[in-house]
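Read the single chain below, which is given as structure tokens and is the form predicted alone.
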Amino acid sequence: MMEPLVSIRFSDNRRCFRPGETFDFDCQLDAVEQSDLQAVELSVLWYTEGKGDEDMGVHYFERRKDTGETDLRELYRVSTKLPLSPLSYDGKIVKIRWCARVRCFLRKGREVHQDLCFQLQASEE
């Protein structure tokens, strides 16, 4: 069986957003049969990288299950208002990253995911 193709696209093709702004992304699945999909999870989250413990916070989460009524492969839009913090940060010791994440849960216990990172900044640079 082929790995499903997961595509994520920000609705206005920007990669830098401000706190409180509405954030939209579209996602679509390809190269997978609908019958092979159990669920799709869509989220907007932040995580840290660097020294010490890694942290993660989920700002938006939605789980779509296979009910037989909706094709989970079709183009789907997520929209949420971004929080005031934490802002993206690219330090030497720690980094804070924001991303849109799509996780696909397949029959037989397999899972595939895709992330697309963006910046949450007080002002656009």
Given for the second form:
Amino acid sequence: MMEPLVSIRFSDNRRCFRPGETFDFDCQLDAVEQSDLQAVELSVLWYTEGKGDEDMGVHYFERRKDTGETDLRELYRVSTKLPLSPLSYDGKIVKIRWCARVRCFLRKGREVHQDLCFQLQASEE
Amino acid sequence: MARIFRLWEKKRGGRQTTSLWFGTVGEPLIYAAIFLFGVFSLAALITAQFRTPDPTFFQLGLGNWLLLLLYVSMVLLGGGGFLFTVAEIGASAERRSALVARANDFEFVQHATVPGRTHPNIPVGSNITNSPGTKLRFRLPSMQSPAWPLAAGAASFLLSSAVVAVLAVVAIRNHAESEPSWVLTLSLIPLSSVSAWSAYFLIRQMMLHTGIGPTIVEVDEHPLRPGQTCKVSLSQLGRLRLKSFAFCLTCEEEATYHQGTDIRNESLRVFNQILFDEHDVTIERAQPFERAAEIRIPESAMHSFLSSHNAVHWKLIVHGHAESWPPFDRSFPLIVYPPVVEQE
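Please give the other form, namely the form predicted together with its partner chain, since only the form predicted alone has been shown so far.
Entire complex below, previous chain first.
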């Protein structure tokens, strides 16, 4: 069975955002039947990488369920105001990454997720 | 994955002994078994009391009360654990995290937590600004309380000494009665070494915290931001002759991780600015050692950060090495916020 295609796109195709700024992203699903989709979760979150165990902080979360009224595959826009911290960080043993994540729940308990990372920085380099 | 399931083997590294599915299903099953055992035992205990009333049942002490407490604990722990693990099955990590965040948004939870957090995952540091300084605005608290190492050293020394004393009495009596137990006698050697090391650790801690006077660090701004400068004042009290005495501003990354069944902690200094480093310093009792300095947080510096397993800490560290004393370090926390961003 073919995996669904999850497309995520940031507004203006930017990859660097500033704290307190409004952050938009669009998401769309393809190569999947509407009847195969149970729910779609859309999140904006940070997670840590590096030597330590992974920590995660969810800034925005929305769960869209299949109610039969809307097509979960259609283009959907998420908009949220980014927090003032934590900023993206590329340290030696601690790294902080920000991403938009779309997780699809399919029939028979299958899951597919797609991340698109971005930088949350005080100054645009 | 291991070919054979080995129950009593210590796990090392990040490998898994069995499949994830086994763990997901096994955990609620164990809690369910604890719950059911507790419920059946509790029911049996109570019905037995109703059928054949025993007047000694309600007497305090070991016996029925202890069993009652044990079974009720099993019911609560097993039931709670089962509900919690079942609720976690099938929920994504983001959903669980969002539920926790939303629970924190409830009014009654907000009152119990820190109000008005404008900067998530940055320590509030209210205990840093609640003590006014004598030279500058704020007196920084020390990061290490001397009470815990002293209490740990004292407890370790008392316990090991007591064990050695009791075993020594038994061993000497056996020898006196011409029935020597050489295993017991020889086991006193490593136990005595542990006791001696505990005594050394305790004396060292006592020397450090009573012999060397207090260190006072004050700052005139807090919290700090990248690019900001700040005046710092240091006073070292006590009558001492120091081989070396250094004061520095540092930034450390700290990571906590599981390695098998162990929890390990690692920290790495990623920024170090020496404010002064002096040698052969003499401090008189009536004249504390005092220095003023200015620190500057670099423009590109990472702000303070704290999460469950990862952290970025900014600190002022005093490192001294006094004559005939062990070297000592004293750390004072600083909170660094991200730069102010002007919205367009």
